[in-house]
Structure formats: structure tokens, C-alpha cells
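Have a look below at one chain only, the form predicted alone, in C-alpha cells format.
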Amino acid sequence: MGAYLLRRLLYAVLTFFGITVATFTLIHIVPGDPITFYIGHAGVTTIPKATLDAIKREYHLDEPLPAQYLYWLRGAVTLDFGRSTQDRRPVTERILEKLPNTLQLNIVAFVLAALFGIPIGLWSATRSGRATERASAVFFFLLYSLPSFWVALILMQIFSVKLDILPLFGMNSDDFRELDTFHFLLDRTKHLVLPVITLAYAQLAIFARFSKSALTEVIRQDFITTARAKGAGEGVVLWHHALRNALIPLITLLGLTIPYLISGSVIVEQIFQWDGAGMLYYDAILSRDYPTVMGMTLITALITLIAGLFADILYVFADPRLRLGESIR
């Protein structure tokens, strides 16, 4: 088991370096740079050469690309990502300011998707071949196929524009500072509804389809037939034998859900003007804010890799072969 976890940790470290190198290279290949954005944003046509040289030295833009990456990596080890080229604030401070809002959005969406999707999938697996199971399969396939930006616009049109029962965008109402704790939480909940639905609907469909497929495959195994032949009740067969053996693919899915939600929140936050890390990431890319882009990339990669490592740890408890030291690749 120790060798298995050590191998997974090594894979995570190598993956992390691969992600940062690829992102650092791509963001510098894209046309434009922070200086060009600064000149355009400031509305000036010329800038003194001494000022340009100072900016380049500060952000190491006068160095070769490999040297720039090493400068960034040296600071990243201590979570010092430098200063943003947009407002000169420390990147770490900007990320920590926005990250809780994104985590709030993603955690609620993840919990709701898993809480409803997995039981629905397990329920569908117990009704294989029936009309309700086939109808649910078609419904979740269609649900997964809907683009998130289109769903967001439809939700906004129905619930915000026509029915006027939910806020159109933002995290709080204009007068939220005057609200007491209860009404503040109620106001925040109303603002959460539409972006959470937009983030969670496709993942709910994936949870339902995946859990159904995993359980259906296990139900067809010989040991399930043997358990039934020994007189075990249907509930015991499903929840004790079948579900326990269907956990490994479900754990894999739970680990893969985190990066999906994080990447999806970039679009959702932009549409609903949710002041989170996704919107910060989007704005940093448009303005060629290299320090912020790389800081966000590192945080996103770490969250994704931690989720993967957590799934690997859960494998140890779900699969007895790993506890016995067998090699599973």
C-alpha cells in the first residue's frame, strides 16, 4: 500500500510540473504581453524607454523563457507569485480574496450533483430494461448534451427576467450590508441558485449515468448470482455486495469531477458576474497578466492533484487488493 501511494504521489508531482511548464509556455506564445495591455489600458501611445525597461526587469520579461520560468518557480515554492500587472497587488492576496467565493459555488454544486445523481443512477440500475429506466437514460443524455452557457441564459430569462423570482447576476443585492445574518444568508442563497444549477446539471447527469453503468456491470457478475442463490435478500445483495464493488469507478468519477467544476466555473462566473477566482482567471488571461495566470494555474493544479490523491487513498479502503500489496496500475 505504501509503494502504491508513493507511486501516485510521484505521478502527481510530475504532472504538476508538466502543467506549469505547458501553461507558462502557452501564455507567452499568445500574441501580446503585459506591457502592450498596459499601454492600451492607460490610453497612451508612447511610454519612456526607461519605464519599459524597468517593467521588463521587474517581471523578468528581458530574460529567456526558461529563465523566466525558473524565476517564477523559485517564488512559487513559497507561494510568492509576484505582483499583478493590472493593479500591482500581490497575486497571492488577489487569489485568496476570490478563491472562497469559487469554492462556495463549487462545493454546493458538487454536493448537490452527487447527492441527487448517484442515488438516481443506482435506482435506475435496479430497474434495468423497464420503461422508466430507458426514459431516464434518454433524459440524462439530453441533459448532459446541453451547453452550459445556453442553459445559463435560459435560466436567467425564465427565473430572473420573466418570473422575477431570482437575481439576474451578482453575489449579493445592493443593500446586502444593511441585512442581518439570516437575511444575508437568504440573499446569498438566492444568488447561488442559478449559477449552482448551471454548474451542477451536467455533472448530475454524469453521476447518474456512471453510477448506473457501474452498478449494472457488477449486478451481472457471478458472485451476485451466487449471493442470490444462497438466499440473500435483494437489499443485502444490492447495498452490501453490489454497491461495495461498484465503488472504485465511482471514486474515479468523484476525483475527476473537481477539475470539471473548476474549469466550468470560469464560464459560469463570467456569465453571472460571480466575483470569484474563475472571473479573476478570465480577466488575467485577457490582460496577459502572467503572474496572476500562473498563480491561478498553480492553485487549480494543486486542487486537482489533491482531489486525485484523495481518490487514490479511497481506493485503498475500497479495494482490498491494494491493502494486501498487489500492484494495480
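Numbering follows the first chain given and starts at 1. Everything quoted here is computed from the prediction, not taken from an experiment. The term rigid core refers to the maximal set of C-alpha atoms that superpose within 1.5 Å between the two forms. Compared with the form predicted in complex with its partner chain:
A displacement of less than 2 angstroms separates the C-alpha positions of residue 170 between the two forms, with the rigid core held in common. Core-aligned CA deviation for residue 19 between the two forms: 2 Å or greater. Once the rigid core is overlaid between the two forms, residue 114 does not reach a Cα shift of 2 Å, moving by less than that.
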Given for the second form:
Amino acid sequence: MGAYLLRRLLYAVLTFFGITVATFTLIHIVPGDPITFYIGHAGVTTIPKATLDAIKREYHLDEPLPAQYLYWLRGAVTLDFGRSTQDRRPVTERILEKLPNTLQLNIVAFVLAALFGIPIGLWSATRSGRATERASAVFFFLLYSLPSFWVALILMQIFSVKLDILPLFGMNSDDFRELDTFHFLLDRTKHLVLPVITLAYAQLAIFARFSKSALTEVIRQDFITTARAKGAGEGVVLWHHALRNALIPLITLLGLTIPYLISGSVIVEQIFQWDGAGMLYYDAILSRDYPTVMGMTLITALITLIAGLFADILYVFADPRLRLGESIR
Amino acid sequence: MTSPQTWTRFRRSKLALFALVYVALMTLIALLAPVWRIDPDAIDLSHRLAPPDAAHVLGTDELGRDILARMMFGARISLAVGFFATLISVVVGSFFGAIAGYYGRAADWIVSRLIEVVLCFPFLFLVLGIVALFRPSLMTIMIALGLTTWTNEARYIRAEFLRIRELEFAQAARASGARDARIIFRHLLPNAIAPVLVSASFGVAYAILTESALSFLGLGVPLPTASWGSILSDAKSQIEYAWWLILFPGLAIFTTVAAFNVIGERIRDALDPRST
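Return the structure block for the form predicted in complex with its partner chain; the form predicted alone was the one displayed.
Expanding to the full complex; the earlier chain stays at the top.
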């Protein structure tokens, strides 16, 4: 087990370097003068040549690409991605400022999706072959195929335009500074409802499908047949024997859904004008703010990497069958 | 290898057959769109935001353009991106999967690490970044999608190769002195491609969904070319008046994506009847 964890950790470090190389390469094959990475497009024509040369020296642009990569990497490992070309503020500061808003949205969506999705999935696994099970399978399938931005527009149309009970977009009402704590939270909750639903429904479908197939897989195994043959009641077989084993694979979902959530928040934040990291990224790519784009790309990849690592470690502790050197999945 | 039994089992699902017919119909509409008598980009300011009626069956947008015509041309974009992005994904995935599965050892190790790196990037972030920075166009979108989604195909092909590379027919080919490339492409790949059908079908669904999301975010195929996502994007500013701008393009995306997902699901069931 120790050897496995050590190898997994080593691979994670390796993957991290892979991520940095990929990010750096991707940005540097984008057509255009690299100096625009640091001063923006407008800067190239307005700044005198001597100043440009000084900037090039300052950012090591006069050195070969591998050296530039190392300079960038040195900053990146300490989460220093330089300054944004939009407002000259440090990239890390800008990201950390918006991240809590994104997390608020994502955590609520994640928890709700798990809270409803997992029990529904487990329940439908126990009804295998019946009409309700097949109907729910198709339903989740369709849910998964719905484009989130369409769902958002429909929700807005119904709840904000027609019924006028929820705000159309934004994080707070205009007068939020004058509200007391209770009404501020109430106001924020109202603003959260539609974005959370938009983010959560597809997650819910994924959770339901995954937990259903996990339990179905376990029910098929020999030890369940043995338990039944011993005369254990169907309830005991399910809740005592099967469920524990079915829950273990769910851990991997933790690592798998993080990138989907991050991806989803770009769309949701954009539609609902939610002032989070997804919007920051969207604005950054539109204004070609390369330091911010690189910073966001690296940080989100890093979050995914850590979530995956965390899930794998949890998995080892949750499943006593995993022994030294044995590979997972 | 897809056997006749697979098709028999696939056919048993009415939903899957329906999805197949639907996709065929949508493809036909996409191909025949230019034959349609209405110009999708024709601006008619005297008929702005007209609700569905006899003249404009699905209504018009804020420039008086016919939504039905725009959606028919939008089908071309969606299906083209769906098919070609998936094609790139299958080619790249098969290449890496075949190398990893056939040579094993160092090759397998390198490909596995490469897949790990690609999977760490939140998919939409990567695609959005690539498309925006290299300037949005049909080609950029297809390539960006293809180069970020090949990991599934690679894993399927790798697993199949590991399973079949020591089977008798592969050994026979090797014994008869065939070169590696010939063994891989002529003998192994055709026998390993069946599971890829499943991920390719899901891949088309995902590519269509992503293209419409990109267009919705204003980073899709450049305007005024019609795309389902860009019609929805216009609908955003008309949300208080024009329900038809929201309903029809969204329905088109949803049903097409669902159809490809259903087909993928049923192929998977048909290939492996034991799985649910």
C-alpha cells in the first residue's frame, strides 16, 4: 500500500510538470508577438522601442524558450503568475478574490446533486428490470443531454420573467449593502437558486447513473448470492452486504466531477453574471490577458490533479483489498 | 468486431432505432439546407421578432431573419463539428492507444502519463482557451475538440490491443514476418475498433453540446453564420418577449445530443449484454 501511494504521489508530481509544459507550450504557439503576453496588444504600438526592449529584458523575452519556461515555472510553483495585462494587479490576487464566489456556487450544487442523486441511483438499482427503473434510466439520460445554457434561459424565463419571484442575474440585489445579515443571506440565497439548479441537474444525473451501476455491479457478485443462499433477507443483503461495497467506487466520482464543475461554472457564471473565477477566465481570454489565462489554467488543472490524488488515497483506505503494488482501475 | 448479433440486439431497442432515424433525418436536413428557398442571413427589418406564423414557421429574430432557415443551416455546423471533431479524436486516440497497447512498457507508460496530463485540464476551459486565442472558426473548434477528447478512445483501443495482441491471428501475422505497422493497422485495429463506436457516439453528442456552448458564449463560428448556440445567445437579450427564440434552437440541440447519447448507450449494451 505504501509503495502504491508513493508511486501515485510521484506520478502526481510528474503530471504537474506535464501540466506546466502543456500550458506554457499552448500559450507560446498562439500566433503573435510574445511581448503582448505582458503588456497587452495596445502596448506594442504606443510604447517606445527602448522601453519595449527594457520590458523584454525584464521578462526574459530575449532568452531562449526553455529558459523562459524555467523562469515562468519558478514563479508558478510559488503561485506567482505575474501581473494581469488588464489591471496590472497580481494574477494570484485576482483569482483568490473571485474563487470564494465560485466555490460557494459549486459546493452547494455538488452537495445537492450528491444528496439527491446517490439515493435515487441506489434506489433504482434495487428495482432493476422494472418499469420504474427503466423509466428513470431514460429520464436521467435525457437530463444529462440538456444543454445547461438552455435550461438556464428557460428557468430565467419562468421564474424571473413570468413569475417574477427570483432575480434574473447577479449575486446580490442593488441595495444589498443596506441589508442586515439575515436579509443579506436571504437575498444571496434567492440569487443562488437558479445558478445552482443549472449547475446541479447534470451532476445529479451523473451521480444517479454512477451509483446505480456501482450497486448493480455489486449485486451481481458471488458473495451476494452466498448471502441470499444463507437465507439473509433482501433488506439485510442490500443494506448490510451490498451497499458498503457499492459506496467505495463513488469516491472516484469526487475526482472525476471536479473538472466538470469547473467547466460548468464558466457557462453558468457567464449567464447569471456571477462574479466568480469562471467569469474572470472568460474575460481574460477575450482580452488576451495571457498571465491570467495561464494562471487560471494551471490552477484549475492543479485543483483537478489534487482532487484525483485525494480520491485515490481515500480509495486505498476505504478498500481493504487493495494491497501493495496492486493497481487501481 | 461488430457481429450480426450486435445489430440484432441494438435493433431490439425502439428508442435506439428512433434515435437513429432522427439523426439520419437531421443529417438530411443539414445536407439539403442550401436547397431551401429562404436565405438564413436575409435581414427583413419590417418583420423583426415576429412570432411563428405561416410566413415564418418558427418566427424571426431581432433582425427579421427566418429562424427555421437559420436552424437548418445551424444543423450543418452542429453535425459537421460533431462528426469531424470526433473523427480527429478517434484518429488521435487510436494512434496513441494502439502504440501503448501494442508496444507496452515504455510506450504504454508515456501514453498513460500523457493521458493523465490531458485529463487534468477542465475540458471546457481548455477548449475555450484554444478556440479564443487561436481565433474562433469551424476549423479551430473541430481541432480543439478533437485534440482534447481523444483520451477515451485511446483507453478503449489500448485495452482491446492488450487483449488481442497475443491471440493466434496476431501471432500468425507476426510469424509470417509482417511489419509492426501492418500488424497494427491491418490486423489489430479492425478488431479493436468496436468499443470505439460507443465512445465516438458519446463523443459526437459531447462535441455538439460543446460547440453550441461555445457559440452561446460568443466564441463559436464567427457571425453571421447561423448556429444553434448563437441563436440562443441572441435570445438572451430578448428573453422577455421572444419565447420562440429560446424554445426551438434549444430543443434542436437537446434532441440531437440525446439521440447520439441513446445510440451510444444502446451500442454499449449490444456489445456487452451483461452490462446495464
